[in-house]
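Take a look at this one chain, the form predicted alone, written out in structure tokens.
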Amino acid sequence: MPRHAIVAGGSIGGLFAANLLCRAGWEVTVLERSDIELSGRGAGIVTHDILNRLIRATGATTDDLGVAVQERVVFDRSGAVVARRDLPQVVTSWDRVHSLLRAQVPHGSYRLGVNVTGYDDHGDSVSVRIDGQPGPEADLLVGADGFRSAVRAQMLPEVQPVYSGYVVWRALAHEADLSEAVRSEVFPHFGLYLPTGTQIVGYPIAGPGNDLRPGHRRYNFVWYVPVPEGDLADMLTDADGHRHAISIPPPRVRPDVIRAGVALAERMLPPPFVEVLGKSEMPFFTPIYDHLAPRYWHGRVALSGDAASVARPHVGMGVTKAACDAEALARHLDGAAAVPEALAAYSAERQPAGALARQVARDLGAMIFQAPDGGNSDGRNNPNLATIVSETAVVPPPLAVV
């Protein structure tokens, strides 16, 4: 009889972990909060060697994963070429990911609107509370249930996400709205602006649908912001008065601000970039956090995932690291005779991984706030320009094989 396991969560880090037990020979249930199909509102997702092979490791393919990018190039106030860079990568969107993954998962496996919110170990066995009411068993249970992980909260009731001091701004223009001057100078490009005290990523992605014809694509809008904490408590209110606590999601922003956001923008950015706002889809903004697990499992639980660690997204693995965690989980539970002390050995691998993650991205975090003497402001003199640009969304050399 295959051994069944339970994966709290449905997004990419739960889908990594259970398309690829499935291969490792267990049978798999996947429960899912959300009542609907999940959408990443089409986020970018910067691709690596490591994470396409994982995709196809699942059963996916990668042919039209995304957009090939060949350069990056670093842009001043007034929008004029600072630094290019040759450095190959796909660029593909979550959605794209997402529903490539999904589509492996066993027919009856997912199951929408069931909510988890804990567990019980009984030594032999696991189960899972939806609703806090009993639920189903299972011989493992895998919390992918994000960075807001109930199944860590149990685990590990200490360890809660920290604010970074600054947030991310997020939009999508399409393509075919964007000036001549846009597509032609910005749009083909991995494009940075890197004045002290804020920062500017951006990068083509696909159209609805994965459309990846020229014309038919979006570009993606990332502007990391400082905010101290108390506006921070200001942004997370709704305009129904509710504070959302640490993130908020989308359509709860308030109009007010949104439009104070691209007002800063408007005064600090440089055109192309700001015409890129003009042209987006509705703005969004997220906190940054990070948090680290100092051990993914106990018992017959393992955390993967943004439950287990949170990297900020400078580094570029979130998804990359989800899919990392996965294959562990799944190579340490293949013929295992005993699932703790596998879980065990997962987890002696991939805690050191998701630290130095954490610890990267926390490096060019900082970054974003280091002045030289003569000052930045206006993007040309960054004392990192080198090293910002050579390992933003690039797995360290440590965590690229598996």
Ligand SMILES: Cc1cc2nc3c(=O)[nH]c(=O)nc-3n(C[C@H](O)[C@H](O)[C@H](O)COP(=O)(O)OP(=O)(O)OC[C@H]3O[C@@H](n4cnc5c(N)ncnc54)[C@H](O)[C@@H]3O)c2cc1C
The other form holds:
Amino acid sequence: MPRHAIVAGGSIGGLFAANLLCRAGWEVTVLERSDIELSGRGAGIVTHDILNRLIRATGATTDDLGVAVQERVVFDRSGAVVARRDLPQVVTSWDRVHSLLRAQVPHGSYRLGVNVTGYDDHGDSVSVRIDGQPGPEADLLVGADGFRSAVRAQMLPEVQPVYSGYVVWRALAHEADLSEAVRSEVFPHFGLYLPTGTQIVGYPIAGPGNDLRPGHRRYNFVWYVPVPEGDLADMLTDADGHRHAISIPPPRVRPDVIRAGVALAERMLPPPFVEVLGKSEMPFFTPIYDHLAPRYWHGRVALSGDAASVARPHVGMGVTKAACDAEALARHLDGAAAVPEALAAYSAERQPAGALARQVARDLGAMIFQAPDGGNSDGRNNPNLATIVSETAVVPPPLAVV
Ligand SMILES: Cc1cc2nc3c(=O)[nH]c(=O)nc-3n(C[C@H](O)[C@H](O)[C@H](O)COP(=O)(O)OP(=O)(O)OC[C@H]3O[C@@H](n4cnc5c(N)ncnc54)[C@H](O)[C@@H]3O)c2cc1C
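Can I have the other form now, the form predicted in complex with this ligand, not the form predicted alone?
In what comes next, the whole complex appears, and the chain from above leads the way.
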């Protein structure tokens, strides 16, 4: 009899876990809280060789995965080029990766609108609680329910996300809407702007419907801005006066908060990036947090992806880390006689990887604020330019091998 796993969370981490466990002979049920299919998040995702390999391991194709970017280009405050470096990468979107993985999940094993609120580990099985009520039973529960995981909250209530002191503003502009100068000088590259105190990363991704044709793509704008915790509370309060904890759904961000963000951009950023922002659909912000579970398991319950650890986005590892967690989980469980022992081995392998990713990302984040003698207000004199250019959205070498 195949053993049965329940995966809480049907985003990218949950889909990797479900698909790779299926391939290791498990029967899988995915329980996703959202009552509609997840889509339209629009976020850009930098891919890596290891991620491509694991997408293919689920049975999905990586043909037409995204836009090939050849070069990293650093701009100064005026929009002039400060530095260039060859670094070929394919950049895709959250939607693209999600839909590829979603199509691989066996029919009938993905359930929407199911809110997993906890679990009961019975020793020889584990059952989930759904909206506080007893739910289905299985041999294994995977908590892939994101960085505010209910599964982790029960297993390790002391683990709390830590605010970095800055937020990221994100926006997408259609290639066709950009001026000829921005389309030719900024759009094709992985672009950076690196003055002290703020940072921009931008790159092209596919257009809606994974449209990769020139003229139909979009530019993914990512802007890190410091926000003291007191001001963050106001930014997280919506027009109805409701204060959202930790982060706010994009449609709930107040128009005056967006206007203030755009006005700040106009004062601080190089003209090409101001143009991108001005031509973007509704920009939104996300406060940057990280966290790290000290272990990724207990009994018959495993944590994976953002539920297990979050590194700040500078390393561009969230999706890749979730894929690697899922690969290790399925490998340790493949043919394992005892689930808890397999989960202990999984945790021993992956928790240090989560710790390393979090540290590299913290180090990159700290570089935003390091001020050299003589200042770096125009982005021409960043003391860490070479490190930022070569390590941003690049898998740290010890983690690059499966
Ligand atoms: C600005 C920015 C840029 C980024 N850039 C990159 C990048 O370039 N490359 C990269 O790899 N990553 C990047 N990331 C990170 C990446 O988006 C995430 O790390 C990745 O999606 C993690 O997936 P996950 O499935 O573990 O968690 P999530 O995507 O958070 O999914 C959790 C899922 O669980 C569901 N859920 C939550 N609670 C429950 C519950 N109680 N019951 C049932 N379901 C539940 C949620 O609805 C959701 O679908 C970036 C993130 C940010 C903010």
